[in-house]
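Take a look at this single chain in C-alpha cells; it is the form predicted alone.
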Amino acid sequence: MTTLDTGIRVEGLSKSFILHTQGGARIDVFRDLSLHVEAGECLALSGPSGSGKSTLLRSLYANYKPDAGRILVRHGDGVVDLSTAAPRAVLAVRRRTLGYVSQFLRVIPRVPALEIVAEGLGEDGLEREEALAHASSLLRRLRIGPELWRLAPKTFSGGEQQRINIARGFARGYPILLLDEPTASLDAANRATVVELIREAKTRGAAIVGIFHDEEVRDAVADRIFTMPSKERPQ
C-alpha cells in the first residue's frame, strides 16, 4: 500500500494539449514534473502567464487528466491517486479532503449566499445553526453584510462573489487547499482577511497550493515557491 506523510504529493508528472483546430499542433504544459507540500504548509507556483500554473492547479483537483505520473493526496486513513481515481473517489476526495477556491463562482441559481457558505458543512458534524454561525462569521469577516445573506449571489459584484468563493472555500477547513488568485479584485482590507485565513489554515495542519500574483500576499503566506519549468514550443 502506497504511504504519504505529506498532505500532497506529485511525482513525474506531465500534461499536453493537442490543438486540433491548428493542425493537431501539440502544446506540452509540463513534463516530469514532481512537487509535495507538507501538512501545514503553503508552496506558492510561480512563472509568467501561460507557464502553467492553472493548469497544474486544475491537474490537482481532477478537472484535467494528466498525460503520466501521479498525484497522490491523504484521504482519511488512506492515499488516493487522483490522476487515476475513479470519478467516485474524486467526488469523495473533493468532499472531504480537497478544498478549491478560484477566481470564479459557479454555484446553482437562487440559492442564498449564506447557504452557499455553509453548505457542507453538516458533514463535518456541525448542526445547521452551528454551520449557518460559522458561515456568518465568515462573511463578516470578508465584509459581505447580513442584507446580502438571503440573496442569490448571481446579481453581486465581482469582488462580492469572489470573497463568497473564499468563504465557501475556507469554511469547511479542508486538510488540502488549492488557491487560484484568491486576493485578485480584492482591496487592501479583503486581502488582509484573506492573508489570516490563509495563516490559519496553516496553523491548523492544512497543505495549501497556491497562485499568487499579489507578490505582498505570496511573501506573506508562502512558505516555499515552485518555479514552473519552461514549456516545449508546439510541434
Second form
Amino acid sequence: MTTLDTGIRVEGLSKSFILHTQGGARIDVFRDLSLHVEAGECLALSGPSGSGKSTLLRSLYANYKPDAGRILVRHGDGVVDLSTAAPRAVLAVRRRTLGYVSQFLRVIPRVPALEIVAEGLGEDGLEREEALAHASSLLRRLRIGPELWRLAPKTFSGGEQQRINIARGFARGYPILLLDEPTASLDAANRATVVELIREAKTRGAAIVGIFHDEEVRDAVADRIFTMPSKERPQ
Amino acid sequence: MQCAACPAPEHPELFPENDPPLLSVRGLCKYFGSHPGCLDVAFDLWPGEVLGIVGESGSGKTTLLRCLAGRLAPTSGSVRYRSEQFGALDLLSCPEPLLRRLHRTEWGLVRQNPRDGLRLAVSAGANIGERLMSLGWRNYAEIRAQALAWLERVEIDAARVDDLPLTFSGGMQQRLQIARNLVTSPRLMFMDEPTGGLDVSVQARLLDLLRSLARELGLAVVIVTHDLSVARILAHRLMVMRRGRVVEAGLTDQVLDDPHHPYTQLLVSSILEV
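Same protein, different condition: the form predicted alone was shown, now please give the form predicted together with its partner chain.
Next comes the full complex, this chain leading.
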C-alpha cells in the first residue's frame, strides 16, 4: 500500500468537462496539477474567477471525477486514492476523514438545525447528549440563537444557512477539511469566529484546503498559497 | 446463463472489499419477446446502502426492479441474495415457496400506488398485522401492539388503527404501506416511485421518514424514481438507465454534479431549479 505522511497529496490531477448537450464542447479546467497539504496546515487556493479553484476543491471531495491523476488521503491506518475509490470507500472517507464546507446548505426537508450540526458526531465517539451539547455550543459561537435550533433551516436567511453549514463542518474532528468560501456572506463578527474555528482545527492537526476571497481571512489562516495555473487555450 | 446483449461473462467487482454484499446482480437481462426490457445490468448492494435507479419512463427501471424483487422472471443473468435465514441464494433458481417466504420476512416492496400494495378491505391495523400472522403470530394483543407501534413510527395517529385505508389520504396510505412492510424488520426494500403520486409537501415528509428509517434500521434499499431530487436526498449511489441499459453509475452527488454520459447530462440539465 502507498504510504502517505501528509494529510492530502494530489499528483498529476487533470479535469475537463465535455458538454454533450452543448455540441460536445470541451472545457479543460486544469491539467497535471500537483499539491500537498500537511497536517495542521492551511493551503489557500488562489487565482482569478474561472481558474478552476472550486472545480479543484470539488474534485478533492470526489464530487467531481478527475480525468487523470491521484488524490491520496490518509484514512484511518490506510491511504485511499479518491480518484479511483469505489463509491462505498468514498462515502467512508467522507464520513470519517474528509469534511467539506460549501457556500450553500443543501436543506433536507424537516431536519432541524441542531440535528444537521449534530449529525455524524457519533462517528467521533460522542454520545447523543454530548453531540447535542457540542452542536449547541458551536451554533452559539456562530450566533445562531436557541430559538432557531429546533427549526429546519429552509426559511433561514442565506447567512444563517451558511453558519449552520459551517457549524456542521467544524463540529466534526475531520482530519482533512475543504472550505469553499466559508465567510462569503458573513458579517465581521462571524468572520472572526470562522477564523478562530479554522485556527483551532489547524491546532488539532487538520489539513485544510480553502478558497477565501476575503484577503483578510486568507492572511489570517493560510500558511501557503497555491496559485492555479493559467489556463491553456483550447486547441 | 449468457445472452447476446452481454459482451463479457464476468463483471469486475464493483467494490473489492471483504464484507460480502447482500445482493449481487450480474448480467441481468429481461426480454419481452424480442423487445429488451433491461440489458446486462450488474451491481452489488450492501446492508445500509440505498441504490437509486433513475431514468425516464420506459427506460427499464421498473422492469429491473420487478426482476430483482422476484416478481418477474429474468431472461438471463444471476441475482444472488445473502439471506439471514437461508444463507446464500441464487434467486433465479430459488423455489417459489422460499421466495414467498423471503417476501414476507426479509424483503419489502413499496409500490407507487399504495392501493396496489395495501389490502383495502381490511383495517390499517390488519394491514400491518398481516405479515406477522402469515409468520404464525396468533396473539391478537401482541399483533395489535405491533400495529400501533408501527403506526406511530410512520406518523399515523394510533386512533386510526381500525379505519380502512381508503379513508386515509394518499400520503397516509403510502406511510401505511411502508409500515406494513417494515413490521417484520426486512433487510432489503424495493421501492417503485414511492413519492410519485403525492403532493410536494407530503413528499417531503415521506422522504424524511424514508431517509431516517433506512438509516436507523440499516436497510438496504433499491429505489426507482424519475425524480432526481428524491434520488439526491435518499440514494447513496445511482444507476442511470436508458433503453434498458445502465449508461452511468456511481456516487449520487458525482453522477448528478458531474454527469459524463450524454443522457445523464440531458436528464440533469432538464431539472427545473427551484
